[in-house]
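So this first bit is one chain, no partners, the form predicted alone, shown in structure tokens.
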Amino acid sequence: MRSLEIKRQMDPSAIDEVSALINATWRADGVRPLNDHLWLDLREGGRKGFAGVIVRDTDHHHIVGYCQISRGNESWSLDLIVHPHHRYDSMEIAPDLITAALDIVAQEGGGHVHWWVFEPNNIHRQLAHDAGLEAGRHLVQMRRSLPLSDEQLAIVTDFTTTPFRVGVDEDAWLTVNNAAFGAHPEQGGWTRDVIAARQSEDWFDPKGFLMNWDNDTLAAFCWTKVHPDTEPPMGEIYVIAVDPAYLGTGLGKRMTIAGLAHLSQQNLPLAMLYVDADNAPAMSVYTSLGFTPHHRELAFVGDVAAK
């Protein structure tokens, strides 16, 4: 017999259960569910605008499904996880999770919702359609081997970057990030609290957070991240941006190369990044640097009316 539990505050036991579900799904798919914003909301037990919906089955010691919503910059993020052992029952488990999550959004005043799906299939499309959501943003994860070629490294021979200075560079970085990602649902509108949450994560390394300055003005940055638990270990161009005033100067390509060079120095054999499929300039840069598509993720989006 299945039961559904809505949690607005996550206790340590529930966090452990959901973490076990995430790890099982990660092993099955090769991609970790929950983006960083959702993961931090889960880890912190439930900030304002958070809800976790858990499905249990009395015949199993593990939870069989989980749906989380978190209020973002100007929209709601939703993620849905069905345990790999129970995906044959997805059309029975998932609709109740999605309905409960969207009902909470409606009770909280409604708003725009996006649900990210790894390699969407017909079940995802049917679930989205039944929930009133339609296909929206389309992300591509791209990968390339390391190290870079001597020819690529020559592009940054005279290019200077400095590591992020914790307690010093936050405001300058926030200014450039929020200008570059003004309309972005996850990356735009960051605050000191948001960056402080990232800095508290085990993976944060200021030496891999590269800054390019034009005198006292931050012109561009490349924030890298290491995934030591993947097979093989992998580096990520986590966030990269150029101040809009410096667009068209080739900074984006040079910052990408600088980030990849840093990851290569960590003896990582592989690098990856995410890019919007319709961002032709960025796709062109990354393709020219040897990145190729690995998999695709799609956001199903819609507007939920307030109750």
Ligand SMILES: CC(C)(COP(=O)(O)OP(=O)(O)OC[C@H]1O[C@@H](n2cnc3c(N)ncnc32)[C@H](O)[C@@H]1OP(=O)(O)O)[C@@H](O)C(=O)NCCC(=O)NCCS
Given for the second form:
Amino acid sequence: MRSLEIKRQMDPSAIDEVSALINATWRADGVRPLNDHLWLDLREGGRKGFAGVIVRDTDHHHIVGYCQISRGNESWSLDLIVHPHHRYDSMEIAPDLITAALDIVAQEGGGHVHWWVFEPNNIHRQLAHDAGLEAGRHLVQMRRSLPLSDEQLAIVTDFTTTPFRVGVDEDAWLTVNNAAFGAHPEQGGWTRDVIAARQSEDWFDPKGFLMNWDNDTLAAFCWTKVHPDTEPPMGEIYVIAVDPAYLGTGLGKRMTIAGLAHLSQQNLPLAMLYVDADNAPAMSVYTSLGFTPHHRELAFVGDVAAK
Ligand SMILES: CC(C)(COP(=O)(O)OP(=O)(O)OC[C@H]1O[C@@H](n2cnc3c(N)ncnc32)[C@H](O)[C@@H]1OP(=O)(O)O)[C@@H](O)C(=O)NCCC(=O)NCCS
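Next up, the form predicted together with the named molecule. The previous block was the form predicted alone.
Following is the full complex, with the preceding chain placed first.
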């Protein structure tokens, strides 16, 4: 017997149960489900616009499926997790989860929805189609081994970066980030609250958040993140951008190298990053530095009408 429960507020035991499902899925796929935004919403337990839909099966002690929605600046994110032992039953478990989640979006005024899928297969495509969603944004995870070559390191010999100063650099950073990313669905339109939430995360390390100043003007930044628990441990170019006034001067490449050099100093053997498949300047920088595609993630998107 299956039961479906909608939670607008996550209590600690539900967070533990969903975390166990996330860990089981992470072990099975090698990739953590729930992007950072959704994970923070889950951990914080119920921001406005949050809902977690849980499916249980009386024959199993664990949750068999989970769907989460979070309201972003201009759109909704949806994520779906079916327990790896129950994937054969995805077409039974997932439709009710997605329907319940999209129903909440409709009741809350509707809007644009993104559902990110790791290496999408025909089941994902069918579920998306049945829910009225279609293929949209396309992200590529790229990787390269570390360290950098001497030739690459030589490019940053006379290049200076400084660590992010907590409590000082937030506004300058927000200005460059929001100008560089514009209407980007996840990275654009950040506020002090969003950066404060990132700064409170265990992984946040201002030493790995590199800034490049042109006198008192922030010209570019490269924010790195270490994943110590992956096998092997990985360093991520988490967010990188050049102020639009400084574009096309080789700064993006130098910042990427500076970020990679910082990761390499921590003895990380592997670097990774996510990039939109159609972001030509970024693709060009990363490819020229030896990054190659590791896997693809696709967003199924659609507009949900208000109810
Ligand atoms: C991606 C980004 C950081 C690149 O920075 P940049 O300073 O413009 O890039 P660079 O001047 O270092 O260019 C590096 C290379 O990319 C090439 N390039 C630049 N723009 C390009 C374009 N539109 N199409 C193809 N190649 C391009 C350059 O010719 C150069 O190649 P070369 O080293 O062989 O001469 C910058 O465009 C940016 O901030 N974009 C907005 C934020 C963003 O998308 N961040 C990345 C998220 S993954």
